[in-house]
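Below, in structure tokens: the form predicted on its own, a single chain.
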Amino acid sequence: MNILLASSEVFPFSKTGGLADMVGALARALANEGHEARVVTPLYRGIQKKFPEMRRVDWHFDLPLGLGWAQADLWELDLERGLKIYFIDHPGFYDRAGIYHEGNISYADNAERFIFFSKCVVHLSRYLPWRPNVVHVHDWQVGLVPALVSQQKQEGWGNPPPIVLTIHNLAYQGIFPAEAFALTNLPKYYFHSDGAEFFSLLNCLKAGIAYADSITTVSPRYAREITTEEFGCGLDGLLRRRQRVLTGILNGVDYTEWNTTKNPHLFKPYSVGRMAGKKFNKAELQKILGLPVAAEIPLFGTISRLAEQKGVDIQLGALAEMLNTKMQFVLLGSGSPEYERGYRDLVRHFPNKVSVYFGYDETLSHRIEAGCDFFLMPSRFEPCGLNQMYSLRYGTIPIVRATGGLDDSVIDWTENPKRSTGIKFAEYNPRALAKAIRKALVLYSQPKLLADCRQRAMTSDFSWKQTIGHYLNAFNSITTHKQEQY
């Protein structure tokens, strides 16, 4: 199949969380499994610099953008066999320090960015002499891609690609005044409460769910937590009118990335029949953070943005309470100012104990999953979660609270000894969290129960040879089975 792939940030090009990775990931698997697949993404500041190898492309975007015009260039990348980016090269638009804000202030002119975005996207489908069997967008940023192409097709646009929208978060909408609308050129009836209107705003991820032939979200959890009043955002109604499109494909790990035995990342390799590098990695990883280098005490972790959707409120109350107790720990992160500073109080109150890094790091955040012996995932909702994959292939047991893809990832001992994998806890509070940390601290005093459940959860295989099918069986349910050319 020919898949064109839409996302505002792809790995290692741009990131700002597990939608990168994803996005990345899945496109080397399709071509990896002999698909062609394409992926069209901003041009962000820096990029080019990165990889000076990409090409021009003699194309021109020149678009309606409500009562003016956008323009822009278009660059690409030739990957590996069957996989190409396009980068959308708009100066005034991508050239930035950040990708949707800087400081935690929103760009202003977010909508104007990604409606733009979008459009080249429907563009580059349409006009491509290499025509896409299926298009698929992620998250709100390209969510006005399906409600574009049906008003095309309403125009003659013989037979379009059909498109896939996946949900990464539907927490984050793309909410915009109403007068943002005009921006998107399209006829005012797709603005009512079952298209793109929102409480008399622009909702650019309800369009794309209003309109997408097909809808997936990152975990089969979290795609029935999305039809309830409680994890819908305020779309839980629409969701239940498009359930029988409605798909839950849990995320794949990269383990050409994301591994401990080839991992330029870590101080030394290891793997499940040969541990003594784990430790070293602990003992480096402690050394580099100011911490005491003591085997003997547990090493707890988090990778995180410091939002409330990620527990942090919880996890700082547990902490508060555990760190009385023999055990270490270590952020790395950024997000809520409140927040960051909640981190600080912990470690001015337990200095050789709370080591933080507030920002992003690779590299870091690769040695911490090799180095320390347990990760804390709190979340109040997470729709698939990768960071508590990573830990499992990397021997460090994920603390994690029971929803959407946590629930699906994690195997806890009390639903079955044998094939155990982390711990889990079920109630958003700190004390079920501070109890969940008190197994943890059990599990480390009983070196064989350890070994036993860190040996399950480096074998667990969340690989995309697992995952992919999924997708292509998405693909596939809204195709002929002869692709047509149009």
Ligand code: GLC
The other form holds:
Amino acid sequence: MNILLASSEVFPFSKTGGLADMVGALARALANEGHEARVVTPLYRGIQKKFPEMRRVDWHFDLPLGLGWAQADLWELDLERGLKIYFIDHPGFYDRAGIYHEGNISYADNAERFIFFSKCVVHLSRYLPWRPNVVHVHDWQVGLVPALVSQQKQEGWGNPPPIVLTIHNLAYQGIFPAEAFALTNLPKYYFHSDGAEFFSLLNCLKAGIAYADSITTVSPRYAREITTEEFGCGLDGLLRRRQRVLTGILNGVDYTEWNTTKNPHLFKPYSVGRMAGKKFNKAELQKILGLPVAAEIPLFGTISRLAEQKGVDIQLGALAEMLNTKMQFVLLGSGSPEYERGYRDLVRHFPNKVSVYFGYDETLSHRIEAGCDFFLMPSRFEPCGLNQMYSLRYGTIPIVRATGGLDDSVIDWTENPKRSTGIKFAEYNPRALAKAIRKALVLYSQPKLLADCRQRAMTSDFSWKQTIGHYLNAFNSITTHKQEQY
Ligand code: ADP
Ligand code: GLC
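Since the one above is the form predicted on its own, can you give the form predicted together with the named molecule too?
To see the whole picture, the full complex is given below, headed by that same chain.
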């Protein structure tokens, strides 16, 4: 199959979270399976310098954007066999210090930036000599693609490819003032309550849900959750109406990036049969964190955007209580200044037990995954979550709240001791998380049980090989269906 993927973030070119990992890994997995995957993404600052082998394509975009026009160039990079990346080069829109914001302030022209990007995706889908069988768009930034394609179909595009929309996080919808709708150059009738309009505002993700041929989200449980009022972020009604084309597919892990045997970020390799390396990684991590180097003290870690979704409030509450026991904690995160203050307070109270790093650090993230004993992910909601799956492979027992993909990927110690790979808790409050941490301390005090649990965690398989078939089914079902229509 020829699959054109479109995303505002793709690892290893740009990343603010799991979206980048997922799209990068999915494209690679499709190519490995013998399909032809091409990915479209903006050319952000720094990418060209890091990948000087990219080439300019003899193609110039000149597309209407509201009352004006916007121009861009196209670059391409052959990443590996069957995998090409297209970069949309509009220096005014994408050559900036951040992807969506600087400091904590969103760029004022995000509507222009991503509506233009969506138009470039549609233009490529239509005019590339290489014809995609499916266009696979990810999140709100390209949510308008299905509507733009449907409009071009009405204006004479004979046989457009079907569009699959994957929702990575329903909490981010790309909502803009109604005036931004003019930038789409779509006819007025797309701006109604079953389309792009949401309480008189433009909602890019909603437009995607309304007009995509097929919708997926990143875990089976989240697919069910988002059709309820509690998790639906105002779109549950529409999602219920579209339930027939909505499926949940758990993300896979790219084990060529996330592994403990061939990983340049780690202090020493290790594996199920050679666990001494994990101890070494823990000691080195304790050293660089400035914590007492002690094998017997359990080390807990978190790597996260500091956002409400991630359960920071209950984590701060639970840690304030539990750090009075024998344990250490490390955080790598960035986000809300208010949450950062909360973690700084923890360091002040427990200077010998807590270490925090604010910012983004790829190497440190692998070192934390490898050096910790337990990984905390107490999310309020979690569409899939990747870090708990990385933790499993690194033998770092995940402690997760039973929601979304966290529930789908971790087997709880109390519920199923013989198959368990982690610890789960249900209620969203600091007490429930503190209780889960207490269970972890009990597990830590029983080396045989801990070793068995680690072994099960490290050998559980979330590779894309397991997952890719679900995406191919989703692609095949709509391409067959579409062909029947013509
Ligand atoms: P989300 O996409 O909601 O942030 P995921 O668990 O799906 O959550 O993915 C988060 C990804 O971002 C993981 O690869 C994680 O390691 C990475 N990450 C998050 N915060 C940081 C950080 N401060 N430094 C380095 N990597 C980070
Ligand atoms: C989103 C979600 C996260 C998911 C990631 C990749 O950022 O918050 O749960 O793992 O996308 O699909």
